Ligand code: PXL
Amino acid sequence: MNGKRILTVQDLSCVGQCSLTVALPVLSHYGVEAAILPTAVLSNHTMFKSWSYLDLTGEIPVIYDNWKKNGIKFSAFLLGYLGKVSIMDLCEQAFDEFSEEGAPVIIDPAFGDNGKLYGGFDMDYVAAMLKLLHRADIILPNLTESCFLLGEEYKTQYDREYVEDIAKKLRAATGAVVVITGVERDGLIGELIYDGKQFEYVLSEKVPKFSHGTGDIFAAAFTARYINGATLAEACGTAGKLVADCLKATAGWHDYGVQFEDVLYSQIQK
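Show me the one chain in the form predicted on its own?
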């Protein structure tokens, strides 16, 4: 461990490989301390046919009060699935009160994919997320989220000019370094990075599978590597390879989540 402590703010699904269930082990695997702020406890993630939801928003001020008393600070922040607009103000409070000097804020908007919003989200949530992204140093939206944030047309077939224009507009709208995930080009898939000066693609083989929670795995691996000194491209490369390896290790189309444990274990054995 290198003394870095990341606060990740997400929900906790008791069953199912997503959100905090994957963020904790992945962050730890890549050598950072994973502190958590659970926004809700779910019986299981929402790809199952039924689930329960316990809102923890009311407990967050109590948690903050004790962090203040104990002098707790964080080296970085990683935000994932928040679920409610009211939590966003609490996130900004955390940035203001619990940041070590220079602590970066990394946000995965986590509200949609494949041209659609996830269930329970609406354009009011999207507008609130755009406001929150002004506090971010790095944002990790997929193309769906990017288009919703900007009010742009979502396309499944697009050229380089289209996706780079989206990246430019996101940079102008938020001021953050933009990392658009799931960008496809020339039969490959990966990320488009735009820091306001240049575009950089990190692309690799596309695994023809889908699974719930892969974005959460990507965000955790990216954040840990970046906080440990990797460049944006290096962090994307590590995170993208981890997701691809996890998909390959998981049989079929698996809404439960990928078998990331096998992949992390194999890395330890090398």
Given for the second form:
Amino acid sequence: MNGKRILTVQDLSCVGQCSLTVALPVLSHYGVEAAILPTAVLSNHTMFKSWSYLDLTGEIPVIYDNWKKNGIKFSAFLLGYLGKVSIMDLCEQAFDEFSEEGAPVIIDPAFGDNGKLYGGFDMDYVAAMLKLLHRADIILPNLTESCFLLGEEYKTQYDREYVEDIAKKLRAATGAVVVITGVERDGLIGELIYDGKQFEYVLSEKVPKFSHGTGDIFAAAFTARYINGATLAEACGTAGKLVADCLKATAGWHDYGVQFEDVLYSQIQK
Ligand code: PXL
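Next, give the form predicted together with this ligand, keeping in mind that what was shown is the form predicted on its own.
After this comes the whole thing, all chains and molecules, with the earlier chain placed first.
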């Protein structure tokens, strides 16, 4: 293999700039070859009032058979929105059968935000995700997902002790390096990294906007930078700045995600 070939496992939402439609351009932009395992095809993401859902669980074993015949392997894995518990066992199978030596597994649990689960998810999904996170080297939950995973109270106002305690508990529950996204401190926003030894905050200005798909953009940029040799903090810095720039470049607050294209294009021109 020439460079790093990553397998990203997420849904394909036809409209709404999230999951694979943002992961692919961002991974490519930051210099990583991206292979995909689509978990489902949706008309649009589930924040719209209606959506269709074609579950691809049945197709995945057929895909795997062919990957085996072709000797395909991956140098890293990035998991996002999986959609169904049935996909999780198949992800474990992929780690067992298609990993190059030492390929890191990075998982964004991608099941909720702003204190709520996304449409179609329940606590069985959360419990199954917690089990899958044991296979992760790095996890990228937001605070909502962290609280659901641990059964902790979700707070919008909190102190350092609250969020550091959550990071410690996530580490104990999964064994992974914990990167909690969207952590607010001193009027800034960013990530809390906990590797079992020390806490590190990567914070920057808070853009007072919310948009769908920003977690997926963060995860893709973080992963690309990390597997190309950046430290956890450097990878968070790049990914956090990208999300902030995308939010700034996007007019209003809507369901169509952020306008990341202009931001990536302006980076290429520099
Ligand atoms: O951005 C997370 C995401 C990904 N995929 C689908 C979603 C969402 C958030 O709602 O609905 C299908």
